[in-house]
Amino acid sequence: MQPRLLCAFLVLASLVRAQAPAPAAANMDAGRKLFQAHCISCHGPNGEGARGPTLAQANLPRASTDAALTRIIRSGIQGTEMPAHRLQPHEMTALTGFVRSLGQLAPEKVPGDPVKGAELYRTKGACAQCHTLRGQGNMIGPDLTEIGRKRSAAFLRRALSEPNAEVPQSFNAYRAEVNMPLNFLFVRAKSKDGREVAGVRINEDTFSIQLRDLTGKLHSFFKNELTELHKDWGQSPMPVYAAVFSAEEMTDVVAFLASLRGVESR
């Protein structure tokens, strides 16, 4: 090869190498595209959490290692809304790496005063009537002790403003192996002796149903004892707090809920 041609070839090769993405960068880009295709509808665009838990944190409760995270992506989580994904090995590696990178993002900045929000939670909101926080309150709705680690501020605001929007929209029979969100069902029952009870389904089989009313009291009925059994699919007994709190109060309550991170929030 002529010296001039050899020089041109080397220059061209160096330009191609400079323009080609590094393997790590290419892998991250592939992982981002897979995340956008499969994950953002439940976990949010940046893993901040929506119907699914927050992924933008350094330590994922269910996936402390890459192997555990890969296993969850591949197999899903039984009894939850997390499905299994059929991906090629290189795609699984890329997606796992991208999800891990979300833990390096700066924590979400949430406006509002969490101290004022805590007071509103206890008083005007009367949230402990249905929710447990650090062992205090009722068990009608989800435990909120770690809700700030699990869901984004946007999700929390929507759950307060439009509670029915975050109730699983399904008509599933009760399944013992499924967790509370998927089994959630508000029930109204009337017995032959005139008792009327409304509450959240705790258990159900072909012949009986158990529920917890809004005072926290448990009730159990054989279905042949009932004259009425209404199942309010997709409905939540939680008030529409947009009509309870002012805009400023709502912001403070969201700030308080977002601050709840289990032991860290004590």
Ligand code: HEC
Given for the second form:
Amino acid sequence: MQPRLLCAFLVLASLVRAQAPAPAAANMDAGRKLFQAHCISCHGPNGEGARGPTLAQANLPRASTDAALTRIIRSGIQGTEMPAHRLQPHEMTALTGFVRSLGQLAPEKVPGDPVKGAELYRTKGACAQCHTLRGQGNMIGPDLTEIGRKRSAAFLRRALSEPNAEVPQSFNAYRAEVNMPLNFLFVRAKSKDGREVAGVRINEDTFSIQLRDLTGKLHSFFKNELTELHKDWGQSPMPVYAAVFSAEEMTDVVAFLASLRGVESR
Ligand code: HEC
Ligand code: HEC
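Following the display of the form predicted alone, present the structure of the form predicted in complex with heme C (HEC).
Zooming out: every chain and molecule, the one shown earlier first.
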């Protein structure tokens, strides 16, 4: 391009841009407000992630297109904590635009060595005593096969160092779908014949309760057989791993968990 032509082009381009920002910026602002109202409790103020995964990455694995992103926001992700949201079409446009803008932030690098973390998971951590990973292990706690795409690294670290901090209290919405103890309510029962059992509640109705103890064994009681039944709402049987792992080991285990992205993950 001729220098003068280029110059004219740049002037023109800057004029166009000077006029355009108003609606775009307003839209971005509306998107940010919607994000703050509906999303930050789980995805963090800057989409860095928490109970939900980080959205501040260029490629969202399940929302690679705007259509997929819209669908996820509108319908949620079945069987997970990602809820459905009712939004007006113009709100949806503003929100998806804002979510995409988060993707331009540099993604958080998870420090640590996932290979060492995997070793600690098997050995010192004895995590399989309570967790399933790709079909291996017990079911006292949640399946961890895809935990890296459900939670942020910071959330995973907190789950290990303060297991009681984020125990989900009401999982009714999706307990119906999966026959796993997704609410992880820890129960202690004492029967009239002197048996004492502690474990995770699997099922309960008016007359009976079933639980799984820490060895994986199932127990069923009629409530009229019990002298005591304690429900430890908001408490986790998971050990406080801040006391088990060194700081470096903790970082490696978090790196390993963050790398768990499902069976088909590359
Ligand atoms: C109650 C918590 C919660 C709220 C509120 C929430 N999310 Fe989520 N979101 C999650 C969780 C948890 C997942 C991961 C689900 C899974 O795979 O188990 C998720 C997943 C997603 C994904 C998929 C990311 C990927 O892996 O590709 C997108 C996109 C998303 N959320 C966007 C949003 C937006 C936008 C909002 C606000 C309108 C929002 N979420 C509100 C918990 C939440
Ligand atoms: C004695 C049983 C037990 C052991 C051992 C155990 N956990 Fe847990 N874990 C649980 C239970 C129950 C929950 C669900 C309640 C809660 O959030 O603490 C849980 C929750 C978690 C969560 C949060 C999951 C989510 O969806 O938010 C992670 C991550 C986790 N455990 C990882 C580990 C790792 C890694 C180890 C080994 C270093 C381990 N756990 C050892 C019982 C255990």
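What you see is a predicted model, and the numbers here were worked out from it, not measured in a lab. Residue numbers count along the first chain shown, from 1. We call the rigid core the largest set of C-alpha positions that still match within 1.5 Å between the two forms.
A.B. asks: Determine, after fitting the two forms on their core, whether L218 shows a C-alpha shift of 2 Å or more between these two forms.
C.D. replies: Shift of 2 Å or more: no.
A.B. asks: For E204, does the CA position differ by 2 Å or more between these two forms when the superposition is done on the rigid core?
C.D. replies: No, shifts by less than 2 Å.
A.B. asks: When the two forms are laid on each other by their rigid core, does T227 show a Cα shift of 2 Å or more between these two forms?
C.D. replies: Shift at T227: below 2 Å after core fit.
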